[in-house]
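Consider the single chain below, provided in structure tokens and representing the form predicted on its own.
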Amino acid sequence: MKSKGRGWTFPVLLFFVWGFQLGRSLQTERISGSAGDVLEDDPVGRLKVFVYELPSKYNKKILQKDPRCLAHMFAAEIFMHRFLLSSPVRTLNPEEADWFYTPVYTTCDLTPNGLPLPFKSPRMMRSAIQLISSNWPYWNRTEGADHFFVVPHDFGACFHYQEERAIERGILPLLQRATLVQTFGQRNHVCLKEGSITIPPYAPPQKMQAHLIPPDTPRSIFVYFRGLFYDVGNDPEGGYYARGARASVWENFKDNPLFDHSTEHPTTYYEDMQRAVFCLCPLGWAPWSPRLVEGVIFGCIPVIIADDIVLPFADAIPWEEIGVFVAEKDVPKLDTILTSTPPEVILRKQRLLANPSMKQAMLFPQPAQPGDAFHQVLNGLARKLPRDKSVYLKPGQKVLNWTGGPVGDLKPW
């Protein structure tokens, strides 16, 4: 059996002979070095967070209007708020706080299809910042340098789902000094500011738990992917969506028997990932996707196709050791890259993926659990302390441009 004139290599023969059963019922392997220590850090006692109490129109009322926000991949902003309200790091005394958190649900204005519309988000965020700067003295001391915001949009605080428009907009000027907690991460990009904390997108823990299959099930699928290859509605000419990487996957491997990929999303999606050795995680409109989380949870080696991506909690999770990185230009060689991966390398990646700490760090469970994504965010904030005294401004000093950005953003919300 051959594909596009290439003979199968030893690892692929192993795959067909054993159904890659050697990838099942694995012992786990602890992450070595500093990453393992960071992953297991406990943030409690290392920082205190003050949660601003905003009018419900900024959060709870928006959610009441559309509860679908609880289930989509941007829901981290909601669950982070809920977690902090009952977290032992919360302080009710702002004078002793290390960090200040403003709960604004900027991704909860949804289309009928359930996709977030970012167009009101900048006005909403500006309004919230104007409120806290008027009613409390803490913002004005630093103009946000000791504040953090959760902004899980496609391109974070650039507040647009198309990259060109996001780049044009740039990060909301009032957030330039704050720490941004966001799913978007790409090196040398205007929508990722230095010091941001990159988090995983939200994936429903209970739903994934309900679809677990016996751990000794053979991994009989070599490469798995479900999702769009083209976005005809938003990119009718092609080539812009996913920078052509997804289209290249389909055009090069649609007839390759090692690739189980389709635009259909079967009810057995989660089960299928647990039967696969490699799961493709290509960029879409943004470089990140829930497939990163799903791959880790289900022990399917993530194949990351997104140049310059900054991955979640990269100081704690050794992505180079658990995943395979393929440059966008090398997608036509994807079959060769994966079939030439030695079995011992695959086995080690699977052992690392089997580590419960790794899986826990990718999830926002309800209730929170030690080492989960909530705690990894707090660890990231704690590592920024103590902060340099230079962030504190002189009385009356202003650094931020309060009238900057597109004119439409300045309208009242």
The other form holds:
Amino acid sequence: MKSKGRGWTFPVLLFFVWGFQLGRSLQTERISGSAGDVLEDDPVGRLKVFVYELPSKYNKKILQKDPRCLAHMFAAEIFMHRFLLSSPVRTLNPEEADWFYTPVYTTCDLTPNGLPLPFKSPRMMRSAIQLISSNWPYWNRTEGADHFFVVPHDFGACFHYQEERAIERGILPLLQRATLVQTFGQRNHVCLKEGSITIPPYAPPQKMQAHLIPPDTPRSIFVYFRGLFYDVGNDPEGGYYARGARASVWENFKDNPLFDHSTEHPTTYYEDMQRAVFCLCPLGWAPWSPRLVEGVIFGCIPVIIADDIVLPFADAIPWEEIGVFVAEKDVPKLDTILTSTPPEVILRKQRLLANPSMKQAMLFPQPAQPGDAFHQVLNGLARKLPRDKSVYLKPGQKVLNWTGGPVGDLKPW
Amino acid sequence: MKLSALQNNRRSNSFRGASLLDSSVDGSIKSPAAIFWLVLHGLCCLISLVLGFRFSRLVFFLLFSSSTTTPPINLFSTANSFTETLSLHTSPPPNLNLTPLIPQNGVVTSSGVVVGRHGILIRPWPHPNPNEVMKAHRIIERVQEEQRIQFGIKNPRTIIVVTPTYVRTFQTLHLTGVMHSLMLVPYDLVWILVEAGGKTNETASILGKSGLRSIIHIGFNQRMPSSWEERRKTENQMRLRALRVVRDQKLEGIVMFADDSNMHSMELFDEIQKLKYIGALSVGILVHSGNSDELSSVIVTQKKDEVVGAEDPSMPIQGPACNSSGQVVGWHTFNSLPYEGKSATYIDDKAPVLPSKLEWSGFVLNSRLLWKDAEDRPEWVKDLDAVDRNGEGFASPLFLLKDTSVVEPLGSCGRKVMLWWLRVEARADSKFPSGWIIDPPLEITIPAKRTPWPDAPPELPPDVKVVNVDEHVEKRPARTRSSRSKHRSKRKREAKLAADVSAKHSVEN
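Condition change, the form predicted on its own to the form predicted together with its partner chain:
All chains and molecules follow, beginning with the one already shown.
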């Protein structure tokens, strides 16, 4: 009997040792956020989405007028529409749908330089909502509480690029009850509605894949950043742009050999990010930045300098463990903060970044792949179900103010 | 003039600005206080134009330093006061370490993040701190180490380096080069140095500076001969002596041959870790000529041969030749035909020194091939003593193989050159201070030509001969010339080398 016992414990011990070594040699770590281990959930079967058929002047014609909308940072609204049209979660029967999607491309009116003008967007949105509320009964049933809209512009549904103006306007009154899918996220901000889903800005997946370098290229740049420090055209003195944070980075560290930062546009931008340990992601005119997506794809630890920012899919991805958050008032001490990070913490962050599901969740690939940003949006929508019955309004009950907002918004589009 | 100056400050090229100059200009015409401020502002503008910076901000800050929150004199209706001209007294100058300004009627959200103009925070001494820089470098090293562990070579093997050497003027130069390369190798290393003429303190003192842990220093009981042909043979015997040590001590690892005058790149050591049994690398052959006329004549003849299809006169390579499926089908060797009859015979000849057909340094072996009774020893390898029956050595490790098709090509089939072969030596009778330490200090010094000495040539001691060197010679860019002529006692260069050479001569004589 004794020998039998010994014979049994030895293989178990061996198994544990092997398991421990296997864990040690794993190059990635599982990611689980505040909502649990939900990054790899499959939304199919958990919700049904009905896509309204709007006249093409709301979507196709706009895109035809300016095809640049497919490549800029706000292209998520267009690709979301295309994804939903062919997704298994789509249902053609609106009675069984949990969520309703309105395909209106509000961010496709571009200047010659490619920047979107938001001046007509509120009117476009109003017009679309008036259409769906008069042609289908589902909007009036809940006054939009089971509808979601993709508003990827700078300040989301406030529809303005300038923060003070956006705050003055506030969220479009008609969208008060709907769920907004937007890139903007800042805590306690007028333009971030409770229950919004934050998504990353669109970054072209093929372009980034084309610039990958061998992973054994040693990371020799400590901190990397390319972009403006002073927006000379709009704020030459500094202090307004980025709340002075970017200017502070430049003034404090312009002669520091650890910081590889400049305003150039090198062709090797993506390759350089893969050779850097930290990539700065400071706020600009809005707190979010495509650098976050690029940093995650290229394994460069993002250093987020934006107070109170809400990062994409914050309930699914534990950003505090992946990136480094620096308060704007601590920017002069940025080098101390970064160099005093223990190496084990840095290596752990790199392991989390290397997790392929992390990279997948930041991208909008065509065609859609499991675990990508489209699926994370659907997962986020699915997590809001089942709904409280009180969202369904009694007949005759009206909550929304159809004539609220600036007078200019009321003009028909 | 002042009004137009004000209007010129409007930002006309962007739609983000909201200038309130209209209202303030109207106000200024109406109230005398506003006129006073306008006049003052104009004065400040003029002074700033002259000085070149906005001194007015500094002045106002110093004057009103306690009252950064005093209400603005002029009316502003919103917090976004883009008027840079009239906002001087409310916004802090950017170069001082201040807390962000909260505008009077600015929008403050409940989170404390304020919209509006903020100060640019700059610490008192915005320059790199050396401690931080060192910490960052350590972090980078750790990250790179982790990268190497994850993506680099798994289970790296020990590298056994075989170097034949002997004491001569250029030994320190060559050996230090190899030593420093080996010190940078991130893998375990065993360095077997075979020294012709027996072990000496000279060599040992060079090695002592390396910090390498495993050095096997063996003496070889023959002196190094003075002709290149003989030297090659002796070196081969020395290498075999080292291989016997590998066999007898059953050293485990990859054997590479690093001649002391060769140059190795770090990628070489990563590449040879891919070895299975025996591998071949491409070696870049650097053939210098003692006499530049001869070199140019060689190049000219090679260019003529180019039409016929001979080798490209750029640096020749010795190494494996592969077919399209990556197997070794032949060898690229050095084309010595253009140098027929012009190559060096003795070590200090002025002629080009040519490599042998296939240099040992282009080969790497698995040490197990040499062991006497290894179980997994392949059958195509012959025993070392069987090939080297009479102790005369052999010219290349290929002689150890029964079948040369087992050679693995390394460095993407020989396309990547990671080491270079060169032979540069001083005259056979040249002397150098032992250990390169000049002790006792020199007595005779010759003043340099360019110091403010009188024009009359200085008195020289009788045992030093001065020869007027051809100006033409000085302009030749070939670096090897200086190394060879430094030690010629009969030639003397002007200016810079004069002092050194004469100093050496005084020691030698």
